[in-house]
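Starting off, we have a lone chain in the form predicted alone, written out as structure tokens.
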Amino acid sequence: MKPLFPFFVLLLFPSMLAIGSPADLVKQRGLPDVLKLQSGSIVTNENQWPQRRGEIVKIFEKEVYGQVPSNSRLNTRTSVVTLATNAMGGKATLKRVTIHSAAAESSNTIQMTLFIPNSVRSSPCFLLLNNRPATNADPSRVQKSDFWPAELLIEHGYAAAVMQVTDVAADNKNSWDGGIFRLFADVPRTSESWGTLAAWAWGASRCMDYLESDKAIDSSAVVVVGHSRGGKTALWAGAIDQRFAGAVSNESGSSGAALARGKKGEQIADITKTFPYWFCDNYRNYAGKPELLPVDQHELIALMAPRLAYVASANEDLWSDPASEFLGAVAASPVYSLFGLRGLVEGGMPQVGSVFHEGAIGYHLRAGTHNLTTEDWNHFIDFFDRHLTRKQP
């Protein structure tokens, strides 16, 4: 029998009972229509999609993450350093990519780690935006960390990519004065200007943009990965840059997977006042006026359909709040039955140890706190592994 929550957990988080369908409790949340296009008519199939998945993007830049400037002003180049062929006892290559952005006077450098398993002629991909110290993502691999297990991604037969965030942008409040900010100085900044994390999101694609050139690497299966402040920047990533196959969201909680309408926990007043930085100057005036947004976060992880999207969760993260991330999850659902696909597939308000991988949106509820670890990584290859489509060798 599964554990179920523990008692405390509860009490804080009623919605987590099984009070209702998780589509009873999507509806008692008031969000807007993920399928109504701006003039009212309702999108109902394929072919209309785009429209409405175009509104959503520019109301998403506009009030939450911001607009990204023009990058035709960046003079950009990759260099690649084989570091060894042999690596992980022969399993794996290891290359370091460096991405060079310049513009006028100023530059930006992001740092990539590459390994890739030497048993598969055209690799998958997880690519991690990693948040946490660089010791986490150890190239060397004299220090290692279930942030990033690149060895279980290796036998897998994916390939293990690594982006350093603050390679982007700092995490701080002086971010937009550095990083890649400094190459767009002199563009005014107004209310709807890019924060640090599409700044990051930004950082992801150039990413990706050498992983198209790698014949290693199979480009049509590119996953990009995030824990919480990376898991917000993943979806948006994943959102804007339809070249990413799968999005992973890890904990990601208010303003990444959550709902805002009814959320426990973290708000839009908590991020913005603590982490300004990291949105446009727009979001602020939704805090503590949730219901005001003309979006919510389901429409969001929509916007991956009809791609692969991954929501997780932790019991005792409740900064978070499972219930929020969760019902985002299913209310995104509606998008990918215009495709002929399953979104998440549900039984119910998920108990601790609860797994959802049969449709195209996953999702499950590990016990345990705010972390990203081996656990989380063995679901994520478990739902790749079935849905991800590979080329064929």
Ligand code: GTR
Contents of the next structure:
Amino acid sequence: MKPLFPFFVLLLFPSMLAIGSPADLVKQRGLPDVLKLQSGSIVTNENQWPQRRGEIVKIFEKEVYGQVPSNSRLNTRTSVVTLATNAMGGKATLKRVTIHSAAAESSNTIQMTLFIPNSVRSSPCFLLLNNRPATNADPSRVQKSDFWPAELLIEHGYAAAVMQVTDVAADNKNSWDGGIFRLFADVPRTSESWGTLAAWAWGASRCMDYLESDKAIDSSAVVVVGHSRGGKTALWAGAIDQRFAGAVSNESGSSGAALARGKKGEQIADITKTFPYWFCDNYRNYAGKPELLPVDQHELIALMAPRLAYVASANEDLWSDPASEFLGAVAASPVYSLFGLRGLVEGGMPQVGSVFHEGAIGYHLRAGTHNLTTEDWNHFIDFFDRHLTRKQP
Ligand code: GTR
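With the form predicted alone in hand, show me what the form predicted together with this ligand looks like.
The next block holds the full complex; its first chain is the one shown before.
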């Protein structure tokens, strides 16, 4: 009887037949090799990685997110006002940072709200790219939201910064007519011109410019965070701006953490139809043909190496496809090995409630729908408490 046992188990639970190891499932997706240089040779150590890194960034710029113009019109200047030194019952200092476009023809400004814990000399910081209504990031704290639990971050010794993405560029098809794009109204757009995700990521870097200059912030410990379209942006911001010590993608799905090849739910064809302005025009060439894209999204996550990356999923968020987000993190991990680090240390395909925090890429699968919640933030705090190198408080 004994040898037949596994057979009966499979009869009772046929779904087990479909479950392979994460490594097998990654193999089945037929992904581009993150370590393979365009010359065909394979990167085997950290000194060779910058060359491959540069190639991957160029492909994402050309084919997916578009190229930020290298143009003095993008120069900025920043002003800061301390609104309160006793915010949150004396626990935090509240600053309003305004980033002005230096171009005379523009009155565009980006406002960053920043709470800094009063009990910490040089605080690590989470910078949220807020793609939801500004009421989720109320500086007066009259309205509180799970989306940005600023009090929780302060309790844990983190500064809480937030940028409203629509301050940089509108989140609609008229994006080019306003915000930062307005400065280039006279420059014809090409198939590689930047989309709004790249513009928002550019805005995140301008916030980082300020955070680097504020002595109350530990600028070597700033983590950029985003949910969904904000999560796609956080990964791209972290990829191109290596001053960020970490990037968090919460349920970023298509064109974020989720692999395009073999993905369920939203496809490149869907996203480029509904949100064409998020990307450069070239990205539409891959609608229905993800296998032709010369990169896949694991290579976006890999651009964080050796810095920290976090991918979060929710089990009912099938449009994002949790399995493809998780496998994106798995497939990014070999790059961390070049640095003698472990990327995602997983325990097999995640179940609801799985939390993988051991390696330099963190992951969790929360129960529930598409959202950024206090439960997600608590996981981010646990992970960064464990891995972020902080100056002494
Ligand atoms: C959806 C879009 C997703 C995701 C989401 C969001 O409609 O298809 O890619 O970005 O919006 O930002 O909440």
